[in-house]
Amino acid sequence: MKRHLVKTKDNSYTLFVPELDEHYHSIHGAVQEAEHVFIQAGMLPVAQKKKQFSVLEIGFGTGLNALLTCLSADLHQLEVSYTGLEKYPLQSEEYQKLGYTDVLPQHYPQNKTGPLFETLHQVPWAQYHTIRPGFQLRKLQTDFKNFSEQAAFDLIYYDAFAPSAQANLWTVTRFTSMYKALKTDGVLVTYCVKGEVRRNMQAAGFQVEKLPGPPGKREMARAWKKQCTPGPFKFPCC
């Protein structure tokens, strides 16, 4: 898969895939999008209830979401077990050009970011590695449809390419798999909030809410796997 480096509006970089006519992140700001959607709307609300939890990322990609999660875990004294799925891993000459160290929000320790980012990409695949105290990473090189772990995660970052590029990743079938992968009261966050995607999430059993989106996008989605209510009525989560 060919990929080209692109600078976004917050001065951070992303990658562009000509084959799909798709960017890995928002051109309005790669770091701003990741921080807003996955950390502020996903990780930190979960951390208000749990200091130890597990994360599944659909689309490890550039490693930006894993980097921010690792830094946030350290900042808030959390214990995070992180699994990232990626079918087409980046090569060293690609991720070394991304330069996220210089453009992260100020509350993150800038001087530690470069070596940490390298480590996230360099550790071997298919097994857990302790990246730093409080953060374990497991990277799996696999197609998303081949992943079937159940009731294993508290939080899912759904960061696949947009439905316009890969519609098969946004179907009821895919979200049913994500629903099964979550523990009860688990959360899924994604940048995509279009009507068909929301309906597919709801058909899979999720309760879905719209939230304000990152720069350049009006809204995003957060979905919950809620405990079924006993009784004679069949609720969507049942």
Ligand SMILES: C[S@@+](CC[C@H](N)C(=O)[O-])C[C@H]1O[C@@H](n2cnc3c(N)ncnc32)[C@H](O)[C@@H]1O
Given for the second form:
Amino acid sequence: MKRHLVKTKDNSYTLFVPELDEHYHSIHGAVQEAEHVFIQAGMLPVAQKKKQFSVLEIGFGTGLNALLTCLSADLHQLEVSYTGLEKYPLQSEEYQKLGYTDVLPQHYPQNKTGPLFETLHQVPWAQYHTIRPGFQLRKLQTDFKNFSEQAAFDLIYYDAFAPSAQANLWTVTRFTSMYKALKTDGVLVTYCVKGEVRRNMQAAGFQVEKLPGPPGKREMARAWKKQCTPGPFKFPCC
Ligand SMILES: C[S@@+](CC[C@H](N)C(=O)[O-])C[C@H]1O[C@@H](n2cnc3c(N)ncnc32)[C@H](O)[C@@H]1O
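The form predicted alone done, now the form predicted in complex with the named molecule:
Let us now look at the entire complex, which starts with that chain.
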């Protein structure tokens, strides 16, 4: 997959895929978007209830969400077990140019990141690695369609390319598989809030809410896997 480096409006870089006409992040700000959607609306609400939890990321890509999650785990003294799925891993020449550790939000201790970002990319695939005391990482090089772990995660970062580029990743079937991957009371966050996507999430059993989006985007979506209530309706998890 060919990719070009592009600077976004918050001065952080993203990648552009000409073949799909898609960016890896919002052009209004890659780091701002990742911090808003995945950390502030996903990780921190989960951390209010649990100090130890597991995250599944669909589309590990640049490793930006893993980097912010690792730093947040440190900052808030959490224990996070992180699984990142990726079908098309970046080459070292690509991730070395991203420079995310130079443009982190101010609340992260930038002088303490060291070679963390490179380490996230360099650790071997398919096994868990302790990156820092409160952060374990397992990267799986696989197509999301082949992933079938169930009731294993507290939080999903759903960061696939947009439905206009990869419609097959936003279907009821895919959301049912994510619903199953979550534990009860687990939550999925994503930047995409399209009506059809929210309806597919609901058809898979999720309770979906719209939240204010990151700079440059009006809204984002958060979807909860709530406990089944006995009744005449059958939920996908039952
Ligand atoms: C929008 S980008 C976001 C990546 C990453 N979260 C980041 O912040 O850089 C989508 C990612 O999903 C990956 N991807 C696309 N199709 C996939 C599939 N079928 N299974 C797993 N990963 C996939 C892409 O290679 C890309 O890294």
